[in-house]
Structures are given as C-alpha cells and as structure tokens.
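Only one chain comes next, encoded as structure tokens, the form predicted on its own.
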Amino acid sequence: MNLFASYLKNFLKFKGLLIQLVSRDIKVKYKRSILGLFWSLLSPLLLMIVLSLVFSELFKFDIENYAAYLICGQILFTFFSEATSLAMTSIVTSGQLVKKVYIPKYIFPLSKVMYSFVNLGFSLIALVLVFIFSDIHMKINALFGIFSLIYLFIFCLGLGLILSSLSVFFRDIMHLYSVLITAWMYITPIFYPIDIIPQKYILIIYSNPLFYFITYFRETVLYGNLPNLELNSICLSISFTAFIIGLFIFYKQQDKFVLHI
C-alpha cells in the first residue's frame, strides 16, 4: 500500500508536467505537417481499405461486415503497438532530463501511454465513418466498449512499465520487441476470424491478452452485445496483473536507470 500511496503521491505533485510531456509529443508530431491531425483519422481509414482489399477478396473471408470488424481490431492493436513500444524507450530517450533533476520515472512510461491513447481518440473517430459507411447502427450497449478501452490501457501501462525497465540494461530488446509485435499481430484475430484456426493452434489464440480486448470491443461496439462476468473477468485480471508486475518491477530497478543511462 505504501508503493501505491508513494506513485499516488508523487502523480498528484506532477500531473502538470505529465500533461505537458503529452501535449509536446502531439505537437512534435504533428509540426509542420500539412494535415496536421488529419492523419491520425486518415491513417486508420487507409490501412483498414488496404488490408479490406487483400484479405476479404484475396482470402474470401466470410466475416459481415468485414470493414467494421477489420478496423475495430486494427485500432486496438495499433494502440498497443505504439503505446508500448513508445513506451519502452521513454526512460532511454529521457536520460539527460532523468540525470539532472528529480522526476518520477515513471512519468515517462505513463506520457507516452497517454500520448498513444488520444491517438486513440482521433482513430474512433475512424471507426465511426466506417460504421456509417457501412450502414451499421450502434446500440447503446456499445459504451460499454470504452471498458475494453480502459482495459487496454492499463494493460499497455503495465507492460510499458516491464519494458521500458529492461530496455535500460538491455538495449537489445528495442529490436527484438519490434520483431515480438510484428509477430503477436499475426496471433491476433485482427483481419481474420477465430474460427479459422486449426484447433491444435487455439491455445495460441486464447493465450493471447490481445484477443480478449479485442472480443469485448467488438461485442459491444459492432455486434451491440452486453460484456459477461467472464470476459470482464479475464480482461481485468490480465491488465491489472501486468499493472502490478510492472509496477513493482519498475520501482525495484529504477534507482539503477542513472547509472545505466
């Protein structure tokens, strides 16, 4: 409780600078770029029409819908993939600003997952288009989609917390984690149904933290669906399980990150 009081403590005093690390990270890149944040609504929409194309017509996938379905996943995993990655390189990148004046390191981390998650915010808006270009109707059970939302991005956090404590002794996860993502998004029902998949290789699937995200905002965003007890069970489980993990290994190593930097 204490470790959780320290973090709660020191989040309070400097919620001020982790605004402005966010706010600088969208301006950054955005600056001096014609459509500014257009392109975090039109570069969603692009992939989703590109893998649409080459999966729904080349592989004949017999999914309803198949625009919707395809970008609701691709979001998700997009967020993921940005929000850690940016994530497990924020204390490396931040070594001169952490040597010489005291900040929470895990400020870092958490702007980054924060930057990542209104990138996020501009994508739905993405998924709306598409949901009216497709003539699908959401109902109201689709805000419980915002749960998954919540979901995911504790699950980033924890994650991003675990990473970004190794890439400080061991840079060589900056590369091998580029090759782990490329990797867990072919894993991940994204641009294919489940039921696709041998039965000898399920248990892939359903190892997957990702699936189970990306399940409950398609239940209750797409198909209108209420999320049951087991499935909010599991993605709480998941996420606040990374959370922990990451927040104790984080506070176990980050006096050492000076020395390392």
Second form
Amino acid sequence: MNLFASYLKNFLKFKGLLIQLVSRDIKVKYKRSILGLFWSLLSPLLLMIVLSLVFSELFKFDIENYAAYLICGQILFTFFSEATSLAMTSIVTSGQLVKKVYIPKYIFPLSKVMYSFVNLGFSLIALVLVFIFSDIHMKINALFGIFSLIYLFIFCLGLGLILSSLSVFFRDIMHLYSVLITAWMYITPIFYPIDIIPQKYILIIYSNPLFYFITYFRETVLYGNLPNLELNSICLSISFTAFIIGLFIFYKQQDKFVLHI
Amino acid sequence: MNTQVMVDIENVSIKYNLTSEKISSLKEYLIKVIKNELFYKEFWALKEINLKIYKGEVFGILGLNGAGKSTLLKTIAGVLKPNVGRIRINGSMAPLIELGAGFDPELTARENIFLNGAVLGYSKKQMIEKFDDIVSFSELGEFIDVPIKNFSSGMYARLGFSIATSVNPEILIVDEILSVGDYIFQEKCNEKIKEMIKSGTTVILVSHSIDQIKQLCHRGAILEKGSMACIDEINSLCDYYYSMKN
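Can you return the structure of this protein in the form predicted together with its partner chain rather than the form predicted on its own?
So here's everything in the complex, that chain up top.
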C-alpha cells in the first residue's frame, strides 16, 4: 500500500506536466492554421461526407440514417487509431526528455491518449451537427454513450502502453502498425452493417474489441437504447485486460528505455 | 559541516549491454535470433560506487572522458536506474544536465517556461510566482512571446538555466553547463550558483576545469573507468588528480 501511495504522490507531482503536454500538443497542432480549432470539427465532417458518398451511392447499404451510422463508428475509430499511433511513438519522440530528466515515463503515452480524447470531444460536436442535419432526436439514454468512450479510452491506453514499450526496442513496429490499423479498419463495422458479413467470417468481427465499443456507442447514442449488462461486462473486461497487460509490460521494460533511445 | 546526508549512494553499479551492432528493428532481431548471432557484451559503466554527500556541501566529480561522470550524475538524477545497489535522495533536486531539455521549439518562451517547469516537477503556481524572475534573469525581454525555434543557442541556454534555478532546489546537479552563453552570462551563472551555495543548496558539479572545481568545491571524487579512485577534501584531491595524469 505504501508503494501505491508513493506512486500516487509522484503522479500528483507530475500532474501539471500531463496537462502541459496535452495543451502543448493542442497548441502546436493549430499553431499555423487559419481555421485553428475549427479543423477538429471540420475534418471528421469532411471525412464523413466522402465516406458516405462513396458507400451510400456506390455500395447502397441498406442502413437508415447512413451518415449518422457512419460518423458514430468513424469518430471512435479515428480516436482509437490516433491515440494508439501517437502513444506508440511517444517514448521515442520524447527521447531527449527521457534521457535528460527524470519523469515517470507513462506520462508520455498517457498524454497522447488524453490529447486524442480532447480531439474526440470536438468530433462529438460534428456528430451532433450530423444528427441535427439528419433529423435524429437524441434520447436521454445517449448519455450512457460516455461509458463506451471511457472503456475505449482505457483500452487505447493499455494498447498504447504495450506499443510504446515495444517500439523503443523495435522501431519497425511503427510501420507494421500502420498496416495493421488499415486492416483493422476493414474488419470493424464502421461503414458497413454487420449483416453483410457471411456467417463463416462472423467470428473475426466478434473477436474484434472495437466492434463492442462501437456497438455500445451506437446502441446508446444513435438508437437511444439502454446498454445491457452483457455489453457492459464485455467492454469492461476487454478494456481492463488491455490496460493491465499494458501496465505490466510497460512497468517491466521502462528502466531499459533510456538505454535504447 | 552539517551531517545530514542529502545523497546516499550505496554500492551502485550500472551495466550497459553493448551489442556489436545496434539492433533497433524487429526484422534484424529475428534474423539474428534465427542465425544465433545475438551476442551481448556487458559493460559496467559504474562499479560499486559508494558515496555520501552532505547538506550544504559542494561536491566536485573529476575524471577523464568515459570515466562514468555523466552516468553517475544521471543515476543521481533518477534518469538511470542502478542494476545493483541503491540511491537515496533527500530533498528536491534540479538537474542542470542539459539546459532546455524538453523545450518545444514551436512554442513561445512564455509557454516553454511553464512546460519546462512542469518537466522539472514544479507546480504551475510556483512558476507563476517565479515568472518575472525568470524573464529578467534570462534577459529575454521582448522575445518572451517569440517561438523559441527562432532563438540563438545562447538564448536557449539562458532560458534553460533561469528556469532550472528559479525555484530554489535543495540539491543542484551541474554538468559542464557553465560553458554556455557569452562570458557575461557565464559570470552571472557562476554568481547565481555561488549565491545558491551560500543559501545552503547542496551542489554536485562535474567539470573538466580543475580550476573551477578547486574554486567552488569543498570535497570531491575522482572516477576512473567506472570505479571510485579517490574521495577526498578538494585540494588533496586535485593534487592526486594531477599526479594521476603524470
């Protein structure tokens, strides 16, 4: 328990740094753009328009409110992809700091996931705009959608911790992961309905963690249903499993980082 | 001399794994594993170091290139973790190992003051209190809202030094940084460090300049190939160091 208290004390000491790093990333991102923060709103909207033109016109999926269906999956996947990719490179790109000063190292992946979460917050405004435009009335149950975002956050943090410790030792993980992310996008029902998947491949969808987070989000935010216990427990166990594994790997490896950067 | 131990180094050893070629990709690693060519050469950068540094002391560390001085400082600063032994630090610490580590070039000096302060573990409140001191000491004046990528290296170092020394730390670690900036600023840094010494800050100093060490330090140690060659009062230590050279 004493050990835990000392970790907590250390975390509180560097809480300010965490906030500084997140706000630094936001500032730097919009430093030289005229539209500034507005981009966070605009880019998911533009992506949604492109994807919905391609898929609703070309493939003619039979989904009610396709634009809304699409943007629900899309902003969650964008968050996932951004958070994990940035967390993966966070230790390597902060090499100067890791080598020169003592900082609890998990701060770096954590700050990247938090930064992406802030971006996700802006994307939610885009989502609301799409809903208004599609004439969908959100129900009060939509508030439960927050839980799916929290589950996803923990999942991304866990995965980010694993990836960031691996990428210190093996830089080519970064290239592999960008390929993996693309593949992962196609096996996630973002722009297609799950019923088009042939029965023999359905297991792939079911073994994809993102499927559950996105389903949770759509069930609550888009359809206004209450999330059932089964979905909650699946999401909870996936996210915490990833988090605990991530924490374990990171904790075991972190003292060696400085020798490999 | 005060007898409160500020830095207690007990039997510390640090090991580096030297691979003949540096492997940094999974592909290379797998190939080496398959071909059974994965050798590690062990290298002990520090061997069984024992050292106690007391409160208010100015402690110099001498040694030739590659003797392990920087490794020792980094270990004290908590950047490296000893493979064997342990280190106890009593008090707040400011490492001046590299000035401005953690600056973001895209941000202005003002923003970097808060970022770098947070890197060193100072709270935002402390930084707001010290903000004016930092600006005046670093002499940046009108450049305070300029992105620091446009700064000269001297301005960079001045800002770094001002931030690190703004919140009076109990332990100050100085690694050869007094060679930055023009001579006027060097003088100013020296003055500032002397002032901190007077107010009771414990200082650990690494330098190649024996004169500087002799002038500032009370006690010191000589490292030789990772081992402690000698710990002594500063004058006899410097004599020993000269005799080593000859």
